[in-house]
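Quick heads-up: it's one chain on its own, the form predicted on its own, in structure tokens.
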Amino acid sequence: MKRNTIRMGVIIMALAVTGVAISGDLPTPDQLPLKAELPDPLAMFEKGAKVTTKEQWEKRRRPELKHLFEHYMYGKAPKAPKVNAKVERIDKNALGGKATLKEITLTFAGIDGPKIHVLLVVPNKKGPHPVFVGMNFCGNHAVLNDPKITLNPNWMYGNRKGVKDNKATEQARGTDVEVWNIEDIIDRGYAIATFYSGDIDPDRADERGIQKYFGNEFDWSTIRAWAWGYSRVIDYLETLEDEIDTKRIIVVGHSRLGKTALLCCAFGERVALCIPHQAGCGGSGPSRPAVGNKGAESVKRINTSFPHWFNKRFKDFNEEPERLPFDQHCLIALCAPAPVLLSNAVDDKWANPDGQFALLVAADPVYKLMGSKGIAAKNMPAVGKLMDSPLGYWIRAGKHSMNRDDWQVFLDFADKHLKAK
């Protein structure tokens, strides 16, 4: 027993001096001290010593602020475990012989549960080839106008176009070719893998998905497991290298899954460059009400309407988000130094454009201590001009949606600070 306390004690100690917070001793949220400004991203949680070095980052203040963002508002998610894959078909005549389109099937060993499946479309040319990763909303067989890509056969918003039921039908083909301009993305030199958000957690709150397969032991949400179907994807195409240029993996997300691209660079070590597209409340936009845009999206409004994307106790700031002991920017710093695309539309308040903006101002500093330029200017760029240093802003006409134009934006962004390399 005495030898068992001693190392406990050994355990407690280490962690304490990387800085990481341990389980379990953090204050409740009515303990944490109400801050009507954006938390300093480069002060300690405890005492608030102040991060000087690229070391203490790494080794302090990120492991620290991964673990605020798990305990107060994602969750915490498993480990990975082993990915299997199926090429279930393959198209190398894709896109008028531009592209070689496959279909997989991804599995985790030892679960009898979700099935990732993944469309692969990579150019013809020679590769490797940089790769954006993105989940997409409707399924496989509403990116491409493709009568051969399988239908998913999971549950499925009931305001998508060719959507009965809940389920697809073959009208939801090439619903969303508009969306996604995969075409586009092959001819300017880039692959894309894109997947379903209901393969791994049905956007329900009366639902689980992936998480009902790792038992009671982790509280993650759908935003956070979603992060983790990213990863297992990224998992898979890092066995391509052939075909993928793994050290140029891009993630985007649109809104909802936005958010989810977003955490899933902050929390991985492998992305190069995020592009949160109208990402908003907890996601890209700030919590605090102070920051941005009136009318934004509120954390009571948006804990209220989607109680499963966030944890239990992220619904105990809904009154006082002020007690936030990190906010969205401390998100952003965590995928220093990789390039972040905030991207948005004029119309979209509800996405909190202009806090956006503030909140990249406030990453700025984890970016130059990191080594990278940062951000280019403290002023929001004008509407459809593309600022694309390094913690880049976009702002078009319109409202709240994904199109040709975002493409154009976001594959000059990846050009700018990938192509290079």
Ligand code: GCU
Second form
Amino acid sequence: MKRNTIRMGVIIMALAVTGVAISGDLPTPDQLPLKAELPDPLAMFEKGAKVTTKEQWEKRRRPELKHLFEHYMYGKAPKAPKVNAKVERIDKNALGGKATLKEITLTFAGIDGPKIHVLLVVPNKKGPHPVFVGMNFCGNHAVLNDPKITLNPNWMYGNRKGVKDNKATEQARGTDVEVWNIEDIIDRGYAIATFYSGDIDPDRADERGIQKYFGNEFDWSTIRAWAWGYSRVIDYLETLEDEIDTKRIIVVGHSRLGKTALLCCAFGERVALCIPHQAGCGGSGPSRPAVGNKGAESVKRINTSFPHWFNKRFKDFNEEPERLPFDQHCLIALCAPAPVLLSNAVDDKWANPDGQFALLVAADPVYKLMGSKGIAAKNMPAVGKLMDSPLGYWIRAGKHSMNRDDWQVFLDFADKHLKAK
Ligand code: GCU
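Please supply the coordinates for the form predicted together with the ligand, as a counterpart to the form predicted on its own shown previously.
First the chain shown before, then all remaining chains and molecules of the complex.
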């Protein structure tokens, strides 16, 4: 331990002397100090110097934190290739004439690999409209009852309705209507772009997706690859200026896809609001076991059950997650000043609802530094009562799921922060 501390000191001194920004020379996990409490998001990793201005946050601490998250947890992804879009089908009379539905295939220049199938539904009213961007678990054919939507041909989770031998069948159509509530979204004046996670990377430890088509210098995990997918869909949406208000892009995802939505918002600058729903460990929940609910998912457990979600190095924190030079409040803070709503369910202790609230409180100083109102109170709101400050929180009765009540809250939160603008 003592030796480790000395070695760590030497590395930090070397960095200080050479003036090198943190690089590939980051300490191995065992060289990092143990910290039971949440690290200060405003203290630089290198010399612990305190970040006191917006500029220091943007120019120094934010890039540093992104680098640390890539290195120790999510892995590094390649830059965006050119995105080509082919509109496959347009239905101007969707949802009884309330919306225009499009199916679009995205491909990537120079990459003969996975394609992203986007389902875009836009209100038939004068735009541009704010848009929810959300990755789905079951394919676009499941989110609406529309027999014309292309049945996704890729690998599917075997336990989902209408899936046989890991392939979607006709019976899978419309099985996620109550998860996505697209008609409510349209009625409230928002567009939605949704796409299937398995288009980018199947959720399997034994199989990679888009990663296979890029160089070995990238160690991007599945969650990192999915987040990359969100960004490519945003690239496409940015070409639709008449329909889509690109200043009001909202990313949303449930559970593992909520972890992904949060990573996308944290790493990009184009997202106006983020809703990681019941995302928990590895996303909106703490890695440090002392924070929040007992019995919540641990770093060791998630790395064992889902080794492909994070990079190899993250496994080195299984026994001592307290060595992580960040915790997930830093990922939330990277979204500042964009509003972030952490939404939860009382019975979903696995996702650590109490710990998630503690992370919002810990991210608050960064939001304040960025000129945001941050969090409204230091105590969790009552069950069923939305705390709609920019760092927002919602917990409802019930269990792990995404449902119509959740969407009403997502829409209220989005209205509050984006509608007036
Ligand atoms: C598992 C996993 C969670 C994840 C969830 C989901 O429960 O342990 O980390 O959020 O699956 O994606 O539904």
